[in-house]
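Okay, so here's just one chain, in structure tokens, the form predicted alone.
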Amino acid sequence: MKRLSPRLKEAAALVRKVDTIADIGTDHAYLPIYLIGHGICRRVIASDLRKGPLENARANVEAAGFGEQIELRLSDGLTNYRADEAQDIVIAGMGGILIAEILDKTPWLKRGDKHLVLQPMTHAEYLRAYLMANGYRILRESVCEDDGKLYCFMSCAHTDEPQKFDAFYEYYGELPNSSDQLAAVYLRRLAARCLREAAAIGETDKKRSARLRQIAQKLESILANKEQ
């Protein structure tokens, strides 16, 4: 069995130990092969967007001897899923903002008994004021470190419940509650950044310039309370 990387291996100790968990960009099957082999769940149905990766899942999953447990599909984000077949979904390796195009064409994932594990590469922020505008309470997150780049994950479930959120939110979520040291150094990292682009924008757009400084302020805020 391929060693699966830190990425992957996070993603994974997110699920839940379910009947069926759907993996959405499949790339190789590597989670799915992990999950199956490690007695995460009974079944898996691992689906791709285009052809050739989906065939390469296909003979990693043979190779593997996990044909009979492991269902590929060819399927553009959630199109070609059922209600009923999967109760945790991973979406990792994508952009924030299409893993939030993809939830908002899957309408029964507000359904309560579903939990979803994402993992966006780029815009955290625009796929956590998507989830806080939806309904999606954020359970919990963490960060790894893979080739040297830190990674953050989302474990979500929608509520009807009603829900509060300080300034920022969506710029660091439930990191403040994590112990994981990692997610410390995300946010060290993410408050640089905003403050390297409020000063790249300088006069030319005073507003979002301001803004980039109050979120690097409340980032920096809850670090040194994270310290006492």
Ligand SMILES: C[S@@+](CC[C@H](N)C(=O)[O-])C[C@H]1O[C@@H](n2cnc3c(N)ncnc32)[C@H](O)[C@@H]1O
The other form holds:
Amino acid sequence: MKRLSPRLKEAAALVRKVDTIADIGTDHAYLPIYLIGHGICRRVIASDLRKGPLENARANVEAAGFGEQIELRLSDGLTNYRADEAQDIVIAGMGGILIAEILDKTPWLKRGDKHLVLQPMTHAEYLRAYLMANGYRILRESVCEDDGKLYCFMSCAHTDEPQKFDAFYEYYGELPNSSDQLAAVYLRRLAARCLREAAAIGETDKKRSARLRQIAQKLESILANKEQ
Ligand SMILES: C[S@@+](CC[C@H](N)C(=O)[O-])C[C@H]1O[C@@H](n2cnc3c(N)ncnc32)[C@H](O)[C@@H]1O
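Form predicted alone done, so how does the form predicted together with the named molecule look?
Up next: the whole complex, starting with the chain shown before.
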């Protein structure tokens, strides 16, 4: 079995031990092969928007001998899934805007028994804002390092309970509650990026650069509180 990247290993660590897991945008099906190989679930539905990745996935699934346990499916997001087919859903390695679009097209994800593991490559703040506005609770977040880069993971479920969010929550989510040092490193890098962007914008868009400075200030105060 191919060694799984630290990023996809983190996705595997966040799913629950359930019967069936859906892997959306599976590409080479590395995650489904690991999940079955490690007995994390009985079955995986591994889907992709495009035929090419699914062909790669098919070759890898057959080589691993998991053709019975991993179903490969062509699907734009979860449009070709039924609500009762999977309990945990992984959407990793896509932009945060695309992940939010996929969630938005799938109202049955709001059933309380569904658990989502999301890993946006970009626009994590956009995805959090979508989750906040649509009744999803971020249960926990974690950060992993892979090849020198940091990746943020969100574990979420829908809730009917009203939620209150602090200012700028979409920029940090549940990361301040993580005891992992990498979460602090991620937030520090984000604060530095906001300050760099604010400096680059300067006088050309005063409102935007002021907001970026406020975000950086909030992140720095969270980090200072964590260090105490
Ligand atoms: C960068 S790969 C990520 C693969 C794997 N999930 C990972 O995290 O390593 C993104 C995959 O998502 C697929 N994809 C893009 N948009 C999609 C959509 N709307 N629905 C399903 N798959 C999609 C692409 O075809 C591609 O195989």
